[in-house]
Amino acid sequence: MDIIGLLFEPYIFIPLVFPGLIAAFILLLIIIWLERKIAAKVQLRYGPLYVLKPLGGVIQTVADLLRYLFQEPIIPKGVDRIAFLMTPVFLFGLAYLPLVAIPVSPTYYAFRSDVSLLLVLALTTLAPIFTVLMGWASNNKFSLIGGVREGYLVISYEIPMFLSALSMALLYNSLDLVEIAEAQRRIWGALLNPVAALTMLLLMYMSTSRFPFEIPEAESEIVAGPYTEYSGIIYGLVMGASYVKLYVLSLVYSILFLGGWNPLPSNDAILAGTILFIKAFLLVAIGAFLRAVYPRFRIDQAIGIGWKIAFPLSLISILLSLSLIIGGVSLVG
């Protein structure tokens, strides 16, 4: 076998290429890009134009991604040494690591599981126990503060997102992403169960720290959280962190409540994989506009949102999605 046709493989070009590390790397530096135009535009402001301003500053980004590469990292004195610079790699690798387990269509996918949507969710409940283990490690008010602000929000919505994603696996009999999407040719999950899949999308948001539950970094009180000793190639990789994320999320959602690669069912890779990223980068863009006209809540508020609303939600979505199935609503692929 030639190198492209190597190259090609599952199993190389999804981690490798798509939807893993290169399409990610462009869609994080298309999405902060975007996030500061909108901001600026909602807050009548310019936004950043240094670099190729008559496009409106569009490589701004890659200017910033080449000053954090050869930055001088900073180790302050008294922090965790060990702790302190492997918790970003960890964190990093915890947000990439479930794009193995996406598939890009019907026959296109690097790993397949019976359990893959449990999987994907539950190493994305990992990452935060790194993010609040570096506030520990950083010595530092501001980051210990941010990270027991994550660990606050983890537990307030971790339950709710499971119950969410749960109550539409009962709906498609199935905790496999490649069936979820197949069963959803003719009616997508989010039209017969509304209410899980508003809570599910509020739910990713505020596991992601996207406004306006940016809470645990939170600029204007606590300098940057548990990121706030970080600089360099280090920074870097915390920050991307967050955005791979939502990247993953918005896949995973795409698929259990939009139909994946649907309406257009085809086993070529290359449409259906389009069809899914589209859908991805509308809700990653989604994200982004948020932060130019909300708030950042409380942590107070935000705990109450995740056991006051998000929780009764998720249980109502379990009762919707059992009385279609009493129903005869049949969404098996």
Second form
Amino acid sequence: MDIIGLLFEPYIFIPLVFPGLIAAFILLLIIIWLERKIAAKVQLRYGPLYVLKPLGGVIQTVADLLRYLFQEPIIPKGVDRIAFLMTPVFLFGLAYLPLVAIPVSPTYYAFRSDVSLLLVLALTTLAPIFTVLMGWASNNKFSLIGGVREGYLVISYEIPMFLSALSMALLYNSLDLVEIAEAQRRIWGALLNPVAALTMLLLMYMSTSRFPFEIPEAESEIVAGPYTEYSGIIYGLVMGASYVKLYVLSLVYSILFLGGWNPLPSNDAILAGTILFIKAFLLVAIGAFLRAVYPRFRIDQAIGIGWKIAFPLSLISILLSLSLIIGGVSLVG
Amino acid sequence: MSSMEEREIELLIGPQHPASGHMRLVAKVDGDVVVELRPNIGYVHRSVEKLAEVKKYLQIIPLVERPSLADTTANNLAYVMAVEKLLGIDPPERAKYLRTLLAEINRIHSHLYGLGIHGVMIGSSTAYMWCFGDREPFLELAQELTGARLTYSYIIPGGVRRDLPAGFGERAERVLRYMENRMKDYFDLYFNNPVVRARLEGVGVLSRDDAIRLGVTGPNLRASGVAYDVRRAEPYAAYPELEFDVVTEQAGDSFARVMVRVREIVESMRIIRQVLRKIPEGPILHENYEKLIPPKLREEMKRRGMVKFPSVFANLRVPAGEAISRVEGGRGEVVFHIVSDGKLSPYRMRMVTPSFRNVILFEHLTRGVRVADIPAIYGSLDYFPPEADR
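Having seen the form predicted on its own, can you show the form predicted together with the partner chain?
Next comes the full complex, and the chain you just saw is listed first.
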């Protein structure tokens, strides 16, 4: 009994179950299936069909996961073994670690801090380091170039993404995600500062390698970039990491711009969590849909978008927030 | 210079790379910029020219189709035209129209193949799926006409192997209307997509002078503003009697090359419509050969619209001499040169395929571009590795 009680303690339940690792896994499975299904719809074909036929092959991804699990992970000669094997684990772990700081409802959170927004943003920044390390450890020119490309990109998307997220913190006068969500009872952040919302959405998809920014692992150019040498379940981990990161950023985005658990004012953790999850799920689904529409940008064009478009836009979003504050828009309280 | 050399990485793209096809590209890259790109084409050796010297004239027809699987009719037609020149015969009018019909159906699905490959090379799996899906109706049309899906071997010395099936016209019309509707989707989602434009415009620019100097052929030449088309320059089959425009673009970049192919699909559809309207009645095999067929078989052939080869056909003996023929294939000019010494096999056969003439562009267009531009340029050239190595 005590064990079950312990499981439902927020500091265990949130990072591990919801919206933590298990929810992330389930979302991963659904989203990859959905991505293939949506793309198939656009491309006039069926997509996954045979595994659990009545529901349109919905557990195809589970079958794929099992295959990955039992596939032989090949470790090539000449790689840095420790770095090669450990980086996927760290990459995946760090991708979902920010979940500890994301609240599910005003009363239900694993870890409340005055600076939880900063904490989440800081933790998401750590993951790309491992992608670069992965490219280096693989001892393969395609991996190396892929890793370097990731490095290039990180610099161009992180700064404007932080700026546009922090412009909202300025507006809410808080870095606490609970307070930020609560401040949007009457009006959502996306309506107050649409520039920041647009910039962050763009950069969110860019940072998680969605199309048209699927640049580090562009298969027609540099095979699979940093992941070229990976196989089996360690490949499954690195591929899953970007989806999990997208999920985490979608949760943050929902709290920053889409009112978090609003519009249903609720202290019920289950209801609030569900609303938050649905919003995040939609954002992830949009990211998956982009695959069907766009080819991928060239790296210099993506970096150009980061610096020439997103960076000025994020500065404008800060100015917009400041002018709103000076204009007397009060959200807190 | 030595410090520059240390900066460069030699990157071997292919032969086992998602975007290399059956060949290897040896790229020297400095960071993300390509310093030099040398294509190494010799990975699908087919030795068609050598094999042709030991095979009989009819056996060579399926052989010459092999190097260019997406565009078999052009090779088939060019080879047969060279043989016919040596034989000194001219096929009947109806056969000429049927040859044109198949050539244009083939051009459309060859172009769709190229566009699909190009789509996936810049990351658009949708363009790939659409183009390959929309090849299907055209493949089926060709299959209905010839009985084969890809290597038709439809054109034989003196005519064609089969007559037009009943009801072909309506079915073709339905396919053409379908494709016209699809064209709008292609433009909405792919060709007018800002990302596609950003990836293709101004990338791999081939100037008009360079295009002429390097001996480029086909859509790649016309994308640089040179209105050269063998169908106009040296008309063959039924082309002199048909109306069509030679599609050209001025920009010479990757986008122009893709656009030329898209617009050529439209022109080809126009030609198919005219062929189906204008096709005359008459025999499909030259009278010299028709009268060799035993009367009973000849009657059955007329009834079923399919040519039964007379046995003498297998040992077709071609008079001594030389002949050159040229045809505009999907990727450019196909040239056949046959030297005959009057025996059962050609003394020497030489084929010049468009991809072999276009391979030089890899080195020329990729100097100083980004690594990501390599597949974009590769795809826009519609390069088919087996065709280069024959």
